[in-house]
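Given as structure tokens, the chain that follows is alone and in the form predicted alone.
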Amino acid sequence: MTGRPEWLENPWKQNAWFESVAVAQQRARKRLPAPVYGALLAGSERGQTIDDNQGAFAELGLSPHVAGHHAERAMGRTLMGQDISLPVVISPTGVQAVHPDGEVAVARAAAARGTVMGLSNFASKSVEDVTATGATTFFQMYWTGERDVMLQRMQRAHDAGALGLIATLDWSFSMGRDWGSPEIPEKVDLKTMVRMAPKVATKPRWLYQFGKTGQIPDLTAPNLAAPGEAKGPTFFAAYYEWMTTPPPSWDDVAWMRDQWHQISGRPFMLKGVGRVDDARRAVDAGVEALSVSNHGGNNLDGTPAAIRLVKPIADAVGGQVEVVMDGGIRRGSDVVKAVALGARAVMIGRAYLWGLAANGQAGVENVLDVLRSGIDSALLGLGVSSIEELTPEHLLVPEGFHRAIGAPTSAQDGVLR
């Protein structure tokens, strides 16, 4: 030992360290088999709306201050009861198999960030395992198998203390990307082993996180699992419940939330609203919560990015229930946008699986880092001192933006088509 900083003992080592998510998303394509980036990356059909939920940000402007700065700057805030840091949470998404830890170390790092984990009822690991590691959890379900299982699994997750519900209701099941789907086989089996060989031999790196656990990636949904059964069931025949299961009307939604309140009392959030008429039809459902959201771009192509829809929807229900979006955030500067036209929160999804599959729990919290210290600056150029100060006019918003879909006519003022 010199005493000297550890680049200086190797200036050519790379730090483990990252300074934005886009280098995050670098070092995960570097780092995973090709199947496992695709599946990440996903999007539908042509990916219009995977593209339009990143490039919708870059049309909003800022204008900063030259001076008047404040010296410290808030952005705590708290989401369906809860207190959170920074108004960024952990949006849900299954199989997090692209490192060993998968959701328990995204959990970790939520915890150790101060915000939310939303856990995937499709999840690789078991609620009871995620929120033994103290993060705050709202469990996610799908309307996915009869009503008894849905109160099953609703009851298990109260069980294992899960601080709220969160229901996605807004995947069509369309497929068939034109820049091809990855292979995902049902299971990890010898046979497969071998055949995918030759993809993920070119990554020892990766295999090697899973070698020194002794494990191999598991895809099958533990909290699918019926009561004594050990496992789960594969993501695919998962996903066949779901796809088989008739789709729920809006009595089903306030039947789902009524059966959370009635076992937990805990607040209910609907994900996946895109119209301002559902989203009325939401607050008249009871639900305490809504994501303004396209499932990521993974839903019908064409929907709006959901930032052009936060506002009409903030408008229209922003009085009656908690408004978050999700959906292409991709930097601090992003986050402070949403709020400004009427998040409450956002939820990060692709993002934070860049930072795991980077460098695991390190590389989550890295992620909640970065997007912490660009909300900070944004706060600091432009002369607040809150999050709670911002409002629309600190926005350089240009016209035609945003997407007032599903609002009565005479609410429209030219400006939301």
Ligand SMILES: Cc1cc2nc3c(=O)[nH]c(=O)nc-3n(C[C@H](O)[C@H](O)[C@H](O)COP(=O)(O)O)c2cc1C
Contents of the next structure:
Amino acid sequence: MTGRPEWLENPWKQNAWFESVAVAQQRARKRLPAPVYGALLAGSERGQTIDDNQGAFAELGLSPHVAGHHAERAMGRTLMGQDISLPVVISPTGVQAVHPDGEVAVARAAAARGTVMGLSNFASKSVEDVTATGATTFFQMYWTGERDVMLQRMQRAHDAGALGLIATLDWSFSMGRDWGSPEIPEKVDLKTMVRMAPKVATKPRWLYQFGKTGQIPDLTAPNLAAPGEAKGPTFFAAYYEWMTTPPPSWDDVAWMRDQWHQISGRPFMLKGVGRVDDARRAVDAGVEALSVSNHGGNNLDGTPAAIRLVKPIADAVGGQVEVVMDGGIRRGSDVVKAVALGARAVMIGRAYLWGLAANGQAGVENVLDVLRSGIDSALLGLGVSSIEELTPEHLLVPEGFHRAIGAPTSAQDGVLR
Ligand SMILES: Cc1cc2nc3c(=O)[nH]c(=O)nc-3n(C[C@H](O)[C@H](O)[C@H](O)COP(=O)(O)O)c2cc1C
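Okay, that one was the form predicted alone. Can I see the form predicted in complex with this ligand too?
Now the complete complex, all chains and molecules, led by this one.
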């Protein structure tokens, strides 16, 4: 030891810390087997929506001040009754084969950074294991299975300590991707492992992580297990149940919300809203929150970027329900833009999945820290002392940016009048 700081000992040593979500993505690509990385990237059809989700943020500018800045900036608020230390929460995803600790690592990171964990019903870890981390958890459900089965799943989530329910109803079973879908095996047995070996053999760190735990990703969904069953269905069995469940009506949305209220007395979020008229119906169905979302562009390709829909929807229903958005968040200034246009918070998907792939729990914490620091920089530069002060006036919004779909007075420029 020379007594110098560690980074001076060997400045070329690979640093596990990353400075941006883009770097986390590069590391995830390097570390994960191609089919796993491809499944995270996702996107559907020609990728119009996934591209617009990110591209639209780059159309928005910020209007800075040169002096009169604030030494202290606040970014905490509440969402669905829970304190969040920054306006960013974890969006539910199934992260089956990214990391052996999967959603448990993500939940620990969320708890360590003071935010909410959204847990998918297609997740690789059980809701009990996730709430045991101490993370404030919202459980997410698709409209899948018979009603009594949905009730069992809601009850189980409540009993495990979930403090909110997210119903994701925008899925349209779009299958084709112009760049090809990654292979997802039905189950991971010896035959599959041998066949896929060339794709994973070049990824020693990923193999080592799973090897250490003595587990291989088993691609099951434990939160969909029937009562008394130790293991959940395979991903494909779960997907089949979902595909063959008749799609929900607005009465079903109200039913789901009422059942959750009766079981838990806790708030309910509808995720996947893209239109002003649907947002109004969601209010009528009694939801406490909605997420303006196109499922990260994995769904119906050609729907606009979620950020284009935020202001029209927040203007219409933001006084009645909490409006959050998700899709395309890659940096703190994206969060500030969404909040300035009326979002109470944003939810992130790929950003934390890449962090998880890059460095496990610490990688997810790193992503949340990158976003926090980016939000703070933007607040400083904009001359505001809190996210509560943000308005559209802090942004440079090009004409025609917003999309007010289904608005009664849908104007050419998409701004509600
Ligand atoms: C790999 C992957 C799996 C996902 N799984 C789910 C899911 O199980 N439930 C859900 O509501 N949304 C799911 N989503 C959508 C995310 O919750 C979120 O809406 C989307 O990722 C936000 O876009 P972003 O990735 O650009 O942040 C998934 C997204 C990805 C990329």
